[in-house]
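Consider the single chain below, provided in structure tokens and representing the form predicted on its own.
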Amino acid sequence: MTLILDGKKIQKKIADELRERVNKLKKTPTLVIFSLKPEPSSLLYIESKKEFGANVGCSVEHIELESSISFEGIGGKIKEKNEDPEVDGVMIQLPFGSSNRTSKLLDLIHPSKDVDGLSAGNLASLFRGEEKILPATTRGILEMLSFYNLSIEGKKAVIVGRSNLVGRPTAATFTNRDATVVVCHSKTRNLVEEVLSADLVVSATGVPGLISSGMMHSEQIVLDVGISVGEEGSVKGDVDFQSALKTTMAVSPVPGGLGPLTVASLFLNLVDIAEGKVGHRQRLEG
């Protein structure tokens, strides 16, 4: 029987943790999000954060900025969160204009504030086994497969999709545990066989239902990290589910698999930063 990977009880298990952890705080980790207007989809992303951390003891301000500013105009921002002692962390809600833009403010947070784990700086310790803080949605694809004891030393690991969101930064977690990770992306011509190949598949693309029933096996975990809203607002994932239901070990749903514990993540991210215990994991070798 297939294993269903369920993000929002893991989620609920975070959560009671976090509230012990902050209430030992002699301060309420404070949470800086900047996004652009008009993104609707952003602010629901933005409110269920603001739920989260709420739930949790912790705070969060949503800064929204006019889609005209300049690059200076928002780099001056940062930089004032950057050096408020009372801001733990400091994000940027995607997505924010054109990417270039967007990567040139990423790397403007200060690495000890880059609660997304999305700068220049932090994504450079990762590759380099120097893991400080990892970007949420990698953090929770290792906080799911850690709730269930699922392993990923020694494993084939594909990951579909190569985005410095999730694809990129997940290859290396992975890399940096002892998996042997094949990176699969739009010009790769086996996919079908990669995927196959496969102990543990990551998918994050938001093509909907690029992994089907003839891409996994009975011993395969499938974790789904795409997502894709259809016209009438049915939300889909990378991964057939009902065929993965019937053929695979374990396989994560959309919703209500990673999407919460991105969420999650980027709270234990937070909490991590204000415990002041960034910085501070040893380099992984070998």
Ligand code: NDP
The other form holds:
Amino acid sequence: MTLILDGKKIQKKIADELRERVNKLKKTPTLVIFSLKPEPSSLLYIESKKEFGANVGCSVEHIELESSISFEGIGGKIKEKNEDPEVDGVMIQLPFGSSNRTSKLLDLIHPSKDVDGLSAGNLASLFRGEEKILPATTRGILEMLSFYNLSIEGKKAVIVGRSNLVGRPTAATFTNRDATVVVCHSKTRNLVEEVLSADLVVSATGVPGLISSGMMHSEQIVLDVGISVGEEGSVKGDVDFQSALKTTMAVSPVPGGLGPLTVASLFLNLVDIAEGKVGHRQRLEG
Ligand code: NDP
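Given the form predicted on its own above, what does the protein look like in the form predicted together with this ligand?
Below is the whole assembly, all chains and molecules, this chain first.
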């Protein structure tokens, strides 16, 4: 029978652990989230972060900026939070305008407060195999695999999607854990064969149903990062979940899979920072 990888259950376990860790701290871990108006989907994601943060005893400040604000204007606000000793983590809720400008802004977040792990410094550490602060979705993937004792070492992993947010950092993280990794994207010629050859699949494209029945097999673990909201408001992943249930060894659902773990992992990163820890590879492997 196919194992359904339950992100909500793991989120609850992480929340219990975080509450205990936060209780031992002398301060309230504080996260600042910048977002750009008008971005209704961002507001939903930020709400879920606020809710989870409150649940584990962390403070979340949301700063919503006008879309007309200049690069210097945003940069000044980021620097202010970099220098504020009360603030532990600073992040930019994506999308945040042009990708070029966003990358430059992400690099203004001080590496020690880069709670989403997306600045050039943190990504460089990851690609060097040093892993300081992992991007939240990538950490969520590791948390999910670790919870179910699903190993990465030696596996053939196929990552579909090559964004800086999910695909690339996940590929680097799997490489660091001794998987053999193939990264696929919209120009990949033989996606069916590539995915079918994998022991471990991570799909992060936002194309609903992209990973279909003929691409999956009975020894496969399939992790679905994709989130697409249909016109009728239904949320779908990249994976044909009903087919995966009949075909695979394990699959994560959407919703209820990696979404809750991305939120929880952001707060694992925040509390690591507040505790003065950077790097958590040992914890995830142990
Ligand atoms: P991007 O749009 O930045 O990247 C999408 C990637 O998918 C690109 O690399 C693109 O290829 C690839 N792709 C698109 N179409 C195909 C196709 N037909 N075949 C193969 N590859 C394809 O998205 P993100 O990485 O930011 O997000 C991906 C998905 O994950 C979205 O649905 C997003 O909502 C979701 N997400 C979910 C999170 C969670 O918490 N569960 C967190 C973050 C994101 P190319 O590079 O060639 O264009």
